[in-house]
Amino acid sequence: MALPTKATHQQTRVHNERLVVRTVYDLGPISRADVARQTGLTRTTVSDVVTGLLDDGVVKEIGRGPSSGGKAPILLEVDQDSRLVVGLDLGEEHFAGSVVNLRGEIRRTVELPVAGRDGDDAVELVFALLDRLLAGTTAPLLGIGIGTPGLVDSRTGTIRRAVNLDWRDLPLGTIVADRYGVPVNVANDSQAAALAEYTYAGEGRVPNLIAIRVGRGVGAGLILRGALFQGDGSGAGEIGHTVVDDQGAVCRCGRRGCLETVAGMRAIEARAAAATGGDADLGAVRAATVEGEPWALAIADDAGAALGRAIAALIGALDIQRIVLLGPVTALGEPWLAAVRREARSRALAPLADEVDISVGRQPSNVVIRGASALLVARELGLSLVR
């Protein structure tokens, strides 16, 4: 039973500082007086806090705004390039990384092929990637966020297991933190994607959302009450290996009929190859659905339906209304998405299902990188995404 920590004066200060930063961040150019009104703090306290933030450079004054019958306010804004964050996406083929600013905008990107490296060699590759990303950066680095496949314990920064890289209980967070001297956060790739969707949602930010990445594997990231939820063993969201078909194909996890063996990329491509008699990647299936080919539509529908059933179970369990789909398989487009929605809606309790919004995320290519960085940005903004 973890006792919560005591409260001190410094903590109230930190809390209020973050409250001010976040208000300025979310509500754009805004005066001190308006911040005070929004937060409930006194003008005095806000002024005091802002003075510190100006010194740190996180916030800057951008001139006076229109008067409303009195002295014109000095508008404040978060200086989005005053701090940098690095986000990494340790994919199966490539390790990619970007330098990202406080708005989640990507400033520079480097990508290195994995080329079969694993174990310590893969760790070296992470170092190489970071060295190249950090060369010549000027603004202070808030930290490094890492998104990786596999089971990850974000609290300790340990990768419990990542099969393709042959990592097992690797304390990557500590290793990288020691080398670069900044905070490091490690998260599962699906979880990172969920963080990106949540953090950078802007006005439309909602406290609960599920992001589901459908690629080779199927994984979900859960944002509950405004924070990433990892469960007791860091495995929350690992829906890809829930059995959905007792007579299904054998999965790489050893069981039969996991969701991944029906809705995953590999399964789709395998079925497509069988249907066409030749080789067929996801793009080919997509093209065929656009052409209206029955075999392709059937594949898309089946894959989408299986995912939809899994989503129905999630909705029933958690009653979360915002579900975002990400990853390569989303390329299958409308027929696939329609099947997902149909099954999800028809199998979950009606009053719950009616309110659900299932959509495809906008920036599938770099969500993981942005999500990894989101962890650090969020900390600066006081969103406290983990725990």
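Condition change, the form predicted in complex with the DNA to the form predicted alone:
Shown below: the chain alone.
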């Protein structure tokens, strides 16, 4: 058994710097003396760290605070625009990205159509998106956070499999980092969405949360004790390719009857087209449910019920009481949501199911972008954008 090694000087400095930045970020405006009291660091250490942060432009002095009898202290706060972060959402129909500051405020957004691109062409589209986002930026770039469909190893930034983009074992994080010379964090899009839902929940924030995105695919993100849980292989929440019907439709992954072949947007639109004898997108299904059309209500009920059965398993395994539903399919409204709740509660153990709140999230269109950028900021500076 290896004995623990003593932290190097560089490791100690990085730790102290992150501790000071986080304290100023969370509690600023704040004096150096108060930073020392909050962190337990010596005043000399705080002064040395702050000097470096001032030189780097991360922290700024904003004037003097009230005096307690002696000289009025100089107050510090984080310069929220001193570093910029790019967050990307590599969706199935559009690749979108935003430039955000250290408070998560969006400064610029660009969206490009995928138009059937996959493989190397899809990677080139990522580059085109980043080039447009970064054109004209003046503040230093802290890094790039990417949310993408598929099975992602966040430790290495490798997309193990993304069926719709024909990516397999693609080291996207390394490819992007080598091209742009900044840290890159790659996460599953549902995990990024869960982090955004938690980060920006305000007073309604709870420490444990499941966020499920239902679009063309289906995926869950897990927040446990206030932190994103990704599992041993970074694939926690990959529920869309769990088989729910052995005789079901062939899935994009090659198997039959995966959850997304019943609950996903493609399945819903295919059933609608069969029922109406023509093209019918999700909007048409939504309109028909509002009108009370039996075929549309049946489709919404079946899709919601399939998702509810999957949620029942999550309730039993994790005993999490807040479940938030996100994504285009939530547009099916109350008939769909009622089916989700009915099946989840009827198929999970009653004492657990009775405590669960299943609701539709606030649905900002940039939920993945905001989550991916928040994850990058947390990992690079030790900051939380929780608000």
